[in-house]
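Consider the single chain below, provided in structure tokens and representing the form predicted alone.
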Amino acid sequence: MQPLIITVAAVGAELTREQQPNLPITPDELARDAAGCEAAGASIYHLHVRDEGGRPTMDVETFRRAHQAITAATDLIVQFTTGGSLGDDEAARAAPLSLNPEMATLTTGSVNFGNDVFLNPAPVIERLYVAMRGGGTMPEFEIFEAGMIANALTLYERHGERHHQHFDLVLGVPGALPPGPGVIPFLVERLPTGATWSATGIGRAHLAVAEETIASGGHVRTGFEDVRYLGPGRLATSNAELVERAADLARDRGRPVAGPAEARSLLELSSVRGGTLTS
């Protein structure tokens, strides 16, 4: 199997200090759990940013001020959001991808969110995605239901242009694809040959899918987006502390774990520390 690649999802759009206290929110506190992530393992560093007041936001120079810090403190792929919060329209969610990040995620289709619904139609989806390549920044294919699969294929089909695929299944957000038995299977089937993958496990589910992943070959995300707990009644005091609990379930399992240098050759990205964020 290859090494795990340990992405993790520290801060989301949703979860607050009061859920979580040690939720990471300023440039510096952003810094220093990229750090202590990779430390513990991580090689990704899935990025959502607060405004001053701790609101989410796609404001450009928040992210521009994010990326630069944690690049200066850790080699971490650090991979931009595009899903944004809910209700973010396409303008916002696009704004970011001028930075040319790495990497950034892309959900291949709308999904019932809780009580929400998180829209992505086939224009807008196809926009972000020529928007992505034409910066150089590879797309991460988020998969909340199995048609969204049909639907990222059919996009890189469409345009041509060949580049890695790495997709990662998000397993049991209130009104999506719940993980079970033959879930996981079920989808890495319908995965194209040579694409890489990771999954994860929202809140309660986190563990069981966390193990059957890293069982299957596939690769691992977590973080305070997915899971705020370590155990029951125990909140987790750091994301890294989430990662490391990750890497050692990867070594029980006789796998070792990717730093951020083979991940990116695992990923066939660029090897420039930082990718080519703009200044």
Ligand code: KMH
The other form holds:
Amino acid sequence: MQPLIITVAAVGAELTREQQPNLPITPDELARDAAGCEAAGASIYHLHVRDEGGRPTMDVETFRRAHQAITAATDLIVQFTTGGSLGDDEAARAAPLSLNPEMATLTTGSVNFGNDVFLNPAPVIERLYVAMRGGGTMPEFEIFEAGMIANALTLYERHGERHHQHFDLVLGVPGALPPGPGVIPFLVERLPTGATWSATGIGRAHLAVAEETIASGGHVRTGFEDVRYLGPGRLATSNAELVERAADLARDRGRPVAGPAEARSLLELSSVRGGTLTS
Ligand code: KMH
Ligand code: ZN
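Would you generate the structure of this protein in the form predicted together with this ligand, following the form predicted alone above?
So here's everything in the complex, that chain up top.
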């Protein structure tokens, strides 16, 4: 099995400071949080940003300051969100890609999201993909429902450019596919040969998904965006604490934890940076 890549989704768009007092928001807080996560075993920092009032924003300058602070403090791969928050329009979601992040998320289909809808029509997905590839950004295909895998593969094939494919299975968003017996194998069987994948369970399912994923050879995503608690009634005190738990689970199973350099090699990121779009 490959060394474990741990992605930390540290901020998200939905969580508030009232729900999680340790949510990092300012560039200094993000840099400190990221450094703690790197020391605990993370390689990828999935980034959403907030304005001064703590509200989610896709403002490019806010992303720039956060990105600079994190890359100055760590060697982590910074992965921008392009999902933003529900209701963000396409222009807002694409705007931070102008900073050419090393990675960015790409959700390849629409999905119910609580009482709302996370809307991702095919033309929007395609334009976000083209914007990423034009800037040498590696997409992480975010899979909330099984059909999104087929959508990602269709997009990849149509564009014809060969790059490493990395998928993240997000299980348990209210209104979308929950984890359960057979779900992860069903999804993983549908991934292309050579692809890497990670998984995360939202909320209560988080630990069980991490355990199954580590045992199945996948990589793990954790962090406040996905889970606030370490256990019943035990609010996590930092993102690093969640990363450390994932790293401990891996080591208990005899799986080493990848650092950022090893993660870049597993994800073939150096071959993607500076890549050009072929169509
Ligand atoms: N906040 C969700 C609506 C992503 O980061 O790409 C979308 C999301 C996915 O968080
Ligand atoms: Zn996100």
